[in-house]
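Taking the form predicted alone, here's one chain by itself in structure tokens.
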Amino acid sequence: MCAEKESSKQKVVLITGASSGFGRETATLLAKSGYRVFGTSRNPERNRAWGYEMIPLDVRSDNSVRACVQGLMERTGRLDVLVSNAGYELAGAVEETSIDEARDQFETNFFGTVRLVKTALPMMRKQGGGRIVLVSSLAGLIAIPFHGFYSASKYALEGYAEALRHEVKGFNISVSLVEPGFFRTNLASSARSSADVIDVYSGMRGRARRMFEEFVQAGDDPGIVATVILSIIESRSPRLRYRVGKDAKRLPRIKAIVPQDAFEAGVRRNFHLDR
């Protein structure tokens, strides 16, 4: 009874996509920092060494999201922090991607967040505040060739978060975006590819894919993103946007000041599109 009473004093954090990458790094760090952390996955693996509890959640399902949040509230009585991190990468030319594939990308990367926030907000308003942290991407600031719908889902998240931040500020709820550049995660290795293959894109697609994987392999430690998320949660006045990593800080600045043609030429050169 004492242990449960003590745990009830901890701030409660729900992190989606916590079985790998940014999600696992963040959940582990927050648990070590004294938060009561619940991570989610569609097929949660139980590993006490991580220091947090994994619970099942499919962000594509209204019923699953509702059951997850309601079950959490029954156990803890509150939800102080929501970190929406679940997502995947869909690779392929825009023309090669079916409407169903594009819709599935948005169901996870965008509407998954929408479902969670819509379900969590009444609890946060009732308890008098909370933190919402949405993991976006450099791809939500600069579109990545042959990742058009992944980029589009992140661009959508950017606009959604900016509007939401205005709407809930008066309820003592903050909304922040984390915009990582290239980091050493399993994003590239676990990517899905469009089922249709159009031969005229094959050369460009292959080169762009190889460069994307090289950028990821040369990226920074994902623990850096976890540290930024912890700082957001503990900040008295979190900002809207946090660009994390050299690429995420440098490239949007370049895009803002150089002529469009020059910036596009640089993107094409970096992804070897014209060879």
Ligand SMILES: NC(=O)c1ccc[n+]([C@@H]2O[C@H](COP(=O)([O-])OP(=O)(O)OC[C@H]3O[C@@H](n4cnc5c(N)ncnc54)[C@H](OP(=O)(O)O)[C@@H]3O)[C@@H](O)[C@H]2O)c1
Given for the second form:
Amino acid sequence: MCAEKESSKQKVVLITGASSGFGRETATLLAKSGYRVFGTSRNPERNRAWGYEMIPLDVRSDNSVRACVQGLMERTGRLDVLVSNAGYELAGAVEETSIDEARDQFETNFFGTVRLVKTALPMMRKQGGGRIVLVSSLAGLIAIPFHGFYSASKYALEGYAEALRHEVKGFNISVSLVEPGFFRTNLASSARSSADVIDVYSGMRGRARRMFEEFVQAGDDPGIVATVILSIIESRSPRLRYRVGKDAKRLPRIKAIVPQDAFEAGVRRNFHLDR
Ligand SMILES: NC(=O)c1ccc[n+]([C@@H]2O[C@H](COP(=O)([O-])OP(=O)(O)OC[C@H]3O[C@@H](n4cnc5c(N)ncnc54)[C@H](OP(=O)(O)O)[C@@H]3O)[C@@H](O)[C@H]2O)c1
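Next, give the form predicted together with the ligand, keeping in mind that what was shown is the form predicted alone.
Everything in the complex follows now, all chains and molecules, and the chain you saw is the first one.
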């Protein structure tokens, strides 16, 4: 009875993609901080968690999202915080990428969030408020060569969140974007590549991918992103955008002030592209 009462006072959090990286760090930190956390994975059996419960979810499926959120509501009666984090990296030249590959990137990185938010909003409105945190990327502010559709999916998230925030503000629901730079997670090691290969791109594609992997491997500690997400959830008035990590803070500022061609030259140099 006491334990039931205790859990009924806890704020309920749903974090997608909690088997790895930012999702796992955030779920662990929030559980330690007293939240009742549900993390998701496509394989919750294989990805057992400590301190929070893992439930099945594939964000590409309407049915899976509905079953996940409804199942959670039946057990808890509320959803206070949604952290939409699940995502993957698709690498390849834009010309090499098929429509199906591009669509799949958007199904996870963009429409996955759209599905979750659409399912969560009626519940948050009914209960009088909530917090929505969407994990975007530095790639949603500066596009990464040979990651055109990954970047486009994150740019899409940026525009979507900016509009949504205005629409739900009056219902006491906040919408925030977390924009991490490069962080040491499994993002690069679990990346997918476009199946088609066009030889003229091979040299540049290889170098750009290698640099992306090196930036992720040399990146910041993903625990920093978890700390920022906790601070958003606990803030009285969360902002729209949170840039996290040294690159995410520095590079958009440089992009805003230097001439466009100088900035482009810097990107080409960093990813070792042909002049
Ligand atoms: N690491 C970085 O440098 C960086 C920088 C900026 C933004 N981000 C963003 O941060 C988010 C988390 O990535 P991460 O870096 O933590 O990578 P990660 O370690 O590879 O974790 C990705 C997570 O997404 C889940 N996932 C992938 N596809 C899914 C699907 N269709 N349905 C449900 N879950 C799915 C995976 O869960 P299962 O495989 O268990 O289902 C996994 O838990 C992504 O949106 C990524 O774009 C990362």
